[in-house]
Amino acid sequence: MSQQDIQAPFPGLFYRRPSPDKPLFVEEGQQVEAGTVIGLIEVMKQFFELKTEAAGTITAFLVEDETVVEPGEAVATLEVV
């Protein structure tokens, strides 16, 4: 197994969940599959999804729920099953 970092294409607002009174898209310690939401990016009103490009375990969030972030910073590590 190997480690990921999952990382924001852009800056934006981070947020881990569709709005405020939804769940989580994932917890850490979930399993997820290529493709899986795992937060959305606001920029300028507009909302991109944050995918994980591959199957694994979410092992950690690196920022918090509606932080700010930059292109580049690892938002999250995937183990890569």
Contents of the next structure:
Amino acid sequence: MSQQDIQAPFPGLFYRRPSPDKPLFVEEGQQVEAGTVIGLIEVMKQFFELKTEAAGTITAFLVEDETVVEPGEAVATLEVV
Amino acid sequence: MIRRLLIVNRGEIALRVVRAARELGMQAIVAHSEADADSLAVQQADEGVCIGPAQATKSYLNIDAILKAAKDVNADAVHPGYGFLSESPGFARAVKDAGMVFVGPEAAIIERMGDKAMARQTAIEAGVPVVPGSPSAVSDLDEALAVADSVGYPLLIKAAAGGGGRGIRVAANAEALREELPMAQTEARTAFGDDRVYLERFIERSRHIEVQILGDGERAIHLFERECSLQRRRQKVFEECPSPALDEPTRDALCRSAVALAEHVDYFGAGTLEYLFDDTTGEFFFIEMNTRIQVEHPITEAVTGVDLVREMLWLACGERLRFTQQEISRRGWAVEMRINAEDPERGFFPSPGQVQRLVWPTGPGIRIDSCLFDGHRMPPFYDSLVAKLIVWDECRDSALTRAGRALDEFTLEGFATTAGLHRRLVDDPEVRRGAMDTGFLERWLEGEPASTESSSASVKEAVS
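Can you return the structure of this protein in the form predicted together with the partner chain rather than the form predicted alone?
Expanding to the full complex; the earlier chain stays at the top.
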């Protein structure tokens, strides 16, 4: 078991839901596969999916839904199986 | 008279309105988000007032915060620019109810022309051609086939509740229509919860041509047309005034139809009527109206000599139109190139960054509308448009040559932009001939030498 941070690759606004009336992509404590979408980053009116690179458990989100992220900022923690 | 104008927008258009207001002796106050506190528009304004955090929903779209700021700074009028709340009837109404002047049409006109079905109906009433199709939703196959007989094939089957290109199917002939119609209805029901579909003639290759108008509530005038056929993902990239596709009788008929529609609704302020133009038949069809100033307004200003934003402010002050139609004439040709902070080499990936070095082109016929300055760090939260390069010359060919010269002079270091794309476009033989339709640019980009897509495996474009 090891922990890794999932980082924002570029600046923008981070969203944990596909749209305001939809459920969260993933909950804290949820198990995920490699390539699972955990959020969206909006930069200049374009949306990009933020995905996991390995399977494991998302133990924590380190930024709030709909907040500003900087490039390289840790968005969530993944405990890799 | 307007004394203190609150400008509720950002970027180059906020600065554009600041300039017009100051020239008219008005105090220009820019309402800005926390992310835009040091913008050039705020620097050039008489005052700035913060209306909330970076997210547009919490600032530029937050009507309560804007009204509070307007009250705090004693504004007596509000200019919405383009985008954001510029076509929100609720905002126009709220500004008026708060005792201020909204620089634009009445909420009722915004409402009427903002609804596509209502705008289409209004155009028909005013005798303006619309894309031939079913007058309303078709209920069954027999009705659809009857409509198809009069409209002709190919046809678009469009979901009444669809939008933005979703819920559209093409039927090439009656056989296809029999097959596609029930599928389109089922799809519309599952996608939009509404199975109504209507039919429209499918014009495979068309141009986007639009007419600029000004109205004072009784009388309207046109300021000729702009052609905006060079688009990517339905976003305009390059515009010109006039259109190279129109002969004089067609231009006259098109512009007159726009005035007829504007006068039919007692239009007030600056507005633009958008049309599809079918090159093969020479027909034009009204599609929608924008009840605000547009991004590409400067090319009309370059060719007619009329300052559109100044006229908007005059009209909002209660003045009548200052021109008759006969006083509006065209001279020469103007093009506008939208410089976006996007990397054409990486699939137009957004490229916010800090301006390291900036040299604007100058000389005859050049105008720059931009909020960039040396050292400016561009916020990643908004539109990628960072500059508009507007070039005028006596004819189209020399305007394109001059545009190339201007782009050669332009230097911006710090982040990628679409300037290089424009440099290649203005030399393209098809563009030179004016042989464009709204699909031209995307076909042209596909034919360009292979560009390197974003290589990051964890980042995939999800939504355009």
